[in-house]
Each structure stands twice: as structure tokens, then as C-alpha cells.
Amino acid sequence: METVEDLALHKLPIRNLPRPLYEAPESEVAVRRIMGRVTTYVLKFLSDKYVEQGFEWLLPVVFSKSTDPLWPDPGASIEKRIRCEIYGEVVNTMTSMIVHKMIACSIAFPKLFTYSPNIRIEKRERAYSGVHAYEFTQLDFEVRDASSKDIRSFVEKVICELIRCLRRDMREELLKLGRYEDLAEFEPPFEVYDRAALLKSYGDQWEDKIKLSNRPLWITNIPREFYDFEDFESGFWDNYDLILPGYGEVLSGARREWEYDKLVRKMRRDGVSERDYALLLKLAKEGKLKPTAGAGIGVERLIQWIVGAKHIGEVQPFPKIPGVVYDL
């Protein structure tokens, strides 16, 4: 029987990039099996929870004319965008289903969620960040007529219950991974911090400071893409990131823009092509786009934090590490 030390792949320094399953020795495969059991539990828990709360489960989109521009998000680091031609039309691989969520939530599904594959070809230097992958999955969800506080409150309850249930039902697995004691239970609400205030207090190193927190917390007011709600008078962005203790960002979300004039004004200001979002703008102009709010949870990042993996590639059977392309 393997000891905790034998199974401690997640204790290795990040300089040892994860290997795909077919290259890994049995000791590493044993760790991946345990992580796989935890992943299965987490996915079932989250799916059940969203369905119980009245969310419709949508299938994801892979190719589309419209996808997240990832601009001017200061956290984006994209080396290239994947575009291809099908049936005489140029389409993108999905970077995020934001636009699709906004439209589906406005027209048909007041509460929705999906597991969306995202393709983001990160710059090669992010191979050793430990938290970046060029292909990953987001648990995307959206709610019509919801406020940012509504979304944050819902997420807090789900995360807190998930941790309690993991410690109860996955005790053996967490012990083998050396995470049972470290994966503490929390109670809502989580503290909320304004990014502008953090920047003023800590400068550009504010992200390193907040990672030292021993509780999850929210960061709001992050200048980002055109679809996040921005108050032009105050300059406040009604959006939010969830920061996990000792780890970092695992969720990004916002209240959304839905008014035609504001969307166009922000696109022109930020240099975003209106042609790429023609349908979104048409629906907004016709009054068919409704106020919504939502978020996307990085599934691999959440699992990585839960199991204590050093690198996000450890929780992917076939790692998608920036700058590294394996045979499968």
C-alpha cells in the first residue's frame, strides 16, 4: 500500500512539469487515480447543486463567430487566437461562453449552467506559473435579473457546502493527498475588497498579498471586457473575482451590460470589433437582451486547490501546459 509520501506528486516543485498518464510511473498514476475520484465527486456535487437550484443544464459551444475578446483584461496573456474556416465562414474556438450565456439567459433560460471547454493559447512563460493551461473547462452559469451580491452569495454557499461534504465523504482520499487538515471549512459571507483600494495600499503586488489570506475572499471593481457592467459616473466596475486561500483566482464574474448604447460606446473605446458581436448588438438594440449576472469557475483550478496540486496539469489526464504539446 502506498504511503502519503509515495503518493505526494503534488509536493514536487513546480519545475517538474506534469507528465501525461502514458508517461507517468505507477506512483504518479496512483496519485492521479485519487485526484480522479475527488474530481468525480466535485463534478457530481456541483451539477446536482445547480440542478437542485433550478438551473437548466446547457450543452457547451466549441466554434463560434463570437467569443470572449479577452481584451482589455489586464490578466490576459494570449499568444495567439485559433480561427478556422468552415462552410465559407470564419469562426473562433471558444475562449469563453460569455456572449452565449447572456443571449441564452435573456431569451430562454433564466437560470443556466454549462461545462464549457475554453481554448486560450497562453504565452509559453506561463508553463511554470502552475495555474495556467491552454485548454481548460469552466463551469459557466448565468441568472436573469440577478445582482452581483446574489451571485456571490450563491457561490459562497456552494463552496462552503462542497468543502464540508468533501471532508465528510472524501476523508480517505484527502488524507492520502495530505489535504484533509489544510482544507478548512469556511462560513459565508466572504470579505469583499475593492481592487482600486488594494492597488492604492499595496501597489502592483496586491495579488501576492491577498493570496496570504486564510479565507476565501472577493475582489471587485476590476477594469475588464465590454460586457462587464461599468458605472460611467463613478468608474466602478460591478464585477468580482473569487480568491481561494493560498492559491489565487478561481472564479470571475459580473453583472452584465445589456443596453445597446453602452455596449457600443465601450466597444469603440476599447477597440473591440462591433462586427464580431453583431448579433449581440442587434438583440440589445431590439430590447431583447436582459439584465443578467453570472460567473465562470475554473474547474481544473478548483480541483487543483482542493487536492493541493502544485501544477494545474496534474489534474488533467492529458496536460495542456503552455508551450508543451504532448503526443495525445
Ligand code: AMP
Second form
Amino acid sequence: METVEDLALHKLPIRNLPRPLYEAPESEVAVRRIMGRVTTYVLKFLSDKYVEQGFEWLLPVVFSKSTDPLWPDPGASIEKRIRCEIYGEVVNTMTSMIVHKMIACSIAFPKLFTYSPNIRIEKRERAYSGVHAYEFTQLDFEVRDASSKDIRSFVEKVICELIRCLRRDMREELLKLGRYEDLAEFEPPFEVYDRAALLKSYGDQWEDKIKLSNRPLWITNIPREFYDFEDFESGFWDNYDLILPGYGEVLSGARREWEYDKLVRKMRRDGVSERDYALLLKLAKEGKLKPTAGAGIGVERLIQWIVGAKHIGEVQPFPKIPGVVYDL
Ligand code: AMP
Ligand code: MG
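The structure above corresponds to the form predicted alone; please give the structure of the form predicted in complex with this ligand next.
Every chain and every other molecule in the complex is listed next, the one we just looked at coming first.
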């Protein structure tokens, strides 16, 4: 059996994992070409929607002293963090643009979005999860003074309209991909479930259970990173994940913390270095950080679900599969 050891990679059998375009047979390239057309449609649709709704389109950042700690998050599984030195300063590759979004939204752009490349060196056993890549893109957006409900309603409208338009304009492509029949149209609002209640009813495997639903749904109240809003009195986390039918999580978002005291208290509790977030804390202390809410949509995951690909690497021209490093 061909293993990655043969290829000096990392002890993962690469059979059945998506190959890069330049190694795929023509039949597979033909399928990828159709997925590419759907991708183009989705990117144009989403960008148009955000621009129409008055969002400013920011270009992304790749290096930064301050980035997402990805901790604590029940879903995180990071093998390694990429830091390097430039001009005598240590910078990280971006795990997400959360810090940049919160600051830009507070100071200059009350409605913003960006397509942000994220580097997350996921544990290599996630190669076969089918939904993890070590490089991917988030459609990341943030709105000043918005509530969680505002964000959820906006996302519901966008997703429902996207499916409706895809079925109208990409019928041929979806038929060829065998996805036209199954990609059902939905109407807002989507149901909202509390994570604690799901955990109680279904145990640790709750996500496997709820993704079998035939409608998209929201999960709220997820204990995670310091920047998601937590009500210290009730213990409720005002955040949300969107779960797509037959698939799983495609979006995470929240109303954000903006008050200095709460931010510091949560960082200390979580063991997150205050030094790594010195600027965010300084702005919060000066009252320059504003209440915002937003979310990040995993672009490759959304497309994977739309086209019905088994592995996220199939929708990446140059797959970035945990543990597998191709030439390109
Ligand atoms: P997060 O805030 O960490 O949940 O990331 C936002 C969104 O990015 C998630 O809801 C996923 O859709 C997507 N995402 C997160 N990690 C990965 C990954 N390793 N590969 C592909 N997409 C991811
Ligand atoms: Mg998440």
C-alpha cells in the first residue's frame, strides 16, 4: 500500500485523499472544473450580497503580532503554531482575523467583510475528518452595535437566497455533480439550540446527531475564546455556530466582548497572554473598542457542502490536507 512514508510525508496513507490538480486524471479534473464554476458563482454571489448591504470589503492580513488564540475552543486541535521573525519582531501567520475585525469595525468600518486566509496546522489525524484543511479561507465579517439575532437573520437570508439562486443558475453543474436533487431550498428562520441542552440530551456525540437534521440550524451558548460575549451572571455565552444538514459546522460567530475588565479577567482565566493582545486591551481601556457582532464562514466548507464533495481537499485546487504536504 502506498503510504506517505514512501513519499517522505508523515505516516498517513494518502490513498483516497484528494490529489492536487496536476496529479489528477482528466475525469477528476473535469469534476474539479465544475466545482470551480460553482465556486466562482458562490464567491461572486456572496461578495455582491455583502457589498449591496453596505459592508466595506477589506483585503486580508497574513502576518501579525496578534491573532486568534484558538483557545479554549472545544473544536480546536492545533499541532503547531507558526511564528517567525521579521525586522526583529516576532509575528504569527493568521489563525483568523478576529482581532483585526474587532478593531477595524470599532474604529473605522461599522460593517466590514474580508476573505481571510487562515493557517491552522491541524493535528494530522484530521486528514480523514474530510472537513479540515491546514490552509483555508474565512468569509469573515463584523457589524458594529449588532445583536446575535441580527447576524443570524442576515446569514439565514443570504444562505437561503444563495441556494435558491444556485438551483436556478447552476442547475446543469449541480445535476452533473449529482447534487441538484438533494440541495433543498430552505426558509428562515432556522431553529436555535442551546449547546448545554444538547450535551445533556445526546452526550459528547451531539454534533453527529444534529447534523443529520434536514434543515440548517444554530447552536448557541458555546464556551470558547475570550472575545465571545459571556454573561457572567447567567453563564450564557452569546455566540453561535451554523450547522448545515448532512454536513456539520460551517460558521462560528458571536456578539463580542468590548469591556477592558471582562477581557482581562477572561484572558487570565484562560491562561491567554495579555501581552499578545496588548493593543486590543489598550483600545478597550481607552473606550475605543465598541460592541460588535459577527461571524466567519468557512468558504471551502460551504462550497464542499454545496457541491457534495466527500473531502474538503476536493474543492481546493491545491489541497492542504493535515499531515500531507504536496509540492504546490
Ligand atoms: P472558527 O471560528 O474557528 O470556528 O472558524 C470559522 C469557520 O472556519 C468554521 O466554522 C469553519 O467553517 C471554518 N474552519 C475552521 N477550521 C477549519 C479548517 N481546519 N479547515 C477548513 N475550514 C475550517
Ligand atoms: Mg467554530
